[in-house]
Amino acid sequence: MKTYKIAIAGFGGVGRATAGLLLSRRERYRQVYDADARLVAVCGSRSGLADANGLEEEQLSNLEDGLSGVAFIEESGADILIEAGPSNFRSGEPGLAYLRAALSAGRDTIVISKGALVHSGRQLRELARASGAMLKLSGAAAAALPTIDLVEHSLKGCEVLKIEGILNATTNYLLDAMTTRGIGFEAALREAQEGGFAEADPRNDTEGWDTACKLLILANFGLGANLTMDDLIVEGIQSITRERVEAWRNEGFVPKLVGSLTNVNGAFRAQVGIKTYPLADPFANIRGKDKAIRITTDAMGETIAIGSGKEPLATAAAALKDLEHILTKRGA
């Protein structure tokens, strides 16, 4: 049976979700992978926690102040990084620190933060392939959504002509709210962070930007396009009115704030705005915090997927099915 130690950097709601998921599943990462999965380093910005044995989950609760940063999880000996800290796109950090290490290394990386890929991708991808790492990212590309494995594995051999995705879950939620219940802007914000899925600032997701840097990384890594944000026109929900939803509604259509990339002679352009869709299209019916793809290729027609987990177990379960793809590949 072979050994695999596993860090995790970033060590807040989903860092320990997927530390939690990781440790209930060893039993099966030993039947079906022959692998002894062990968790060998967590950390957030300050504090963190190490045994080369292996940490149980009664440990996680108390981490010991000083114990961060690249060097502690290099001194660690963990094969495989999952990244899971906060996203900057406009920095790449905390995160990025970590991958160019790892990746630099020859380390298996799995990405769960979105702000290194947006920032500095190119480079990521050069360093895993100078050094053979594997670089896996489904936690930063809509978690739940299966939307890099649609690309490349169930689109496989397909030219993309054109994608479609509602990738933000709070602003989905807040459209919704408005549109089926008639209730303006600022209502469904506070109701949304009432309720504990939509952050104290968020700017982020009601701006366009959160869904932007989704879009870019199911381009760049996806598709293997080289897009930055400045190729991006973004345009958020923020200054949508309760009397332009009753307007939309009273024509029969559902505004919903979409990621699009189209292929124009085998180049990417890409934007994120609000569309506008009849009622019959499966778009117009994405409830909630639900997400969802489309995607248009030359040869499949159109390939439509649904997401609806619950976070921060979701997105756990997304880096997770990257460690087991890394499992298959380094098992074989």
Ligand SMILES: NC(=O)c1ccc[n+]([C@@H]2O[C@H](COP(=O)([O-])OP(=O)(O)OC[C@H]3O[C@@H](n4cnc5c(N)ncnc54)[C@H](OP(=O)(O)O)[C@@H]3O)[C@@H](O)[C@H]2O)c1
The other form holds:
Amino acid sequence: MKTYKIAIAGFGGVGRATAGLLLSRRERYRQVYDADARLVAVCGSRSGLADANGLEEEQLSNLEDGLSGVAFIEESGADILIEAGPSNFRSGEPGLAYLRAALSAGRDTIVISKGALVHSGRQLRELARASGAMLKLSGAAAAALPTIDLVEHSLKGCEVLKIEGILNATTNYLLDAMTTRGIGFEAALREAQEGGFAEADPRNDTEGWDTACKLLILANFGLGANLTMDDLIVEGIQSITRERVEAWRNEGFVPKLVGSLTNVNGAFRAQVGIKTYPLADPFANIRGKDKAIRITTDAMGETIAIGSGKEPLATAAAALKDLEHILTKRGA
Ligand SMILES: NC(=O)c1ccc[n+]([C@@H]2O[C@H](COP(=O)([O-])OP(=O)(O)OC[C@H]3O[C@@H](n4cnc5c(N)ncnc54)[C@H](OP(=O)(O)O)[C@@H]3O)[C@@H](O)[C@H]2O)c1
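Now that you have shown the form predicted alone, what about the form predicted together with this ligand?
Below is the entire complex, every chain and molecule, led by the chain shown above.
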């Protein structure tokens, strides 16, 4: 049986859910992949825990101060890094430092935060290519909603002509509440904040940046594009009024915040903004915090996927799907 030592950097909601799910699936990894998948280190911004023999669930509530940072993860002896820290696409940090170190050292890496992938995606891809490390990022590309996996596996060989995605749960919740219950933007936002799934500062979601990050990651890592944020037109939902939504509804249309990629002679144009859909369109019926993607290809026509997993478990499961891709490849 082959041993895989795994470290998790970033130990908030998603990092903890990933650790819990990883530990609960150890027997599955043994049976399916003949793999001893061992959690050897976890860390937040100031504290962490490491044990080369493997951490157990009950140890994870008592992190030790001072055990954090790139050097701490390096010293843990991990073969695989799962990065689940905060996402900042303007600086790429703190994830970028962890990812550079792991990929340079040839360590297979599973990325959940979007910032570094948007900021320095090309460099990270090159580091992975040079060292032979696998760089997996389902968690950063709409997580439980399959996106990259669809183009890489299910639609393999086809030319992608167009992609539309409802990629941000918070904005879909807000627009759905405004459309179905006739409430205004501020009231819907308050509700989402009280429910704990909209940030106190919601602009990353409402101004379209989160959707833009996911779209850019999908274009660059899934379709081989080389876009930067400057190439995207990004509009959010913050100025959509109750009256505007009501007018659309009276005309039989439903508004959604959509990220779009259009293949123009082999190059992708990317845009984030409001689109309206007639009631018969599947996108008009994506409710609450669900997400969706529609991919149009030359040979397989239209493919639609809808994701409705509950967070943070769904994102943890997306990251561990990546882990299984790694175990398959490395165990072969
Ligand atoms: N929540 C979701 O449903 C979801 C879905 C998809 C993707 N994501 C992405 O997943 C990531 C984590 O989300 P979350 O909800 O788990 O966030 P969170 O609860 O705020 O956790 C972030 C974690 O990162 C740690 N951190 C901050 N700076 C660090 C550093 N320099 N080194 C190591 N760790 C550091 C924090 O440490 P402290 O605890 O010490 O502050 C905290 O443990 C984000 O990038 C988010 O965009 C989240």
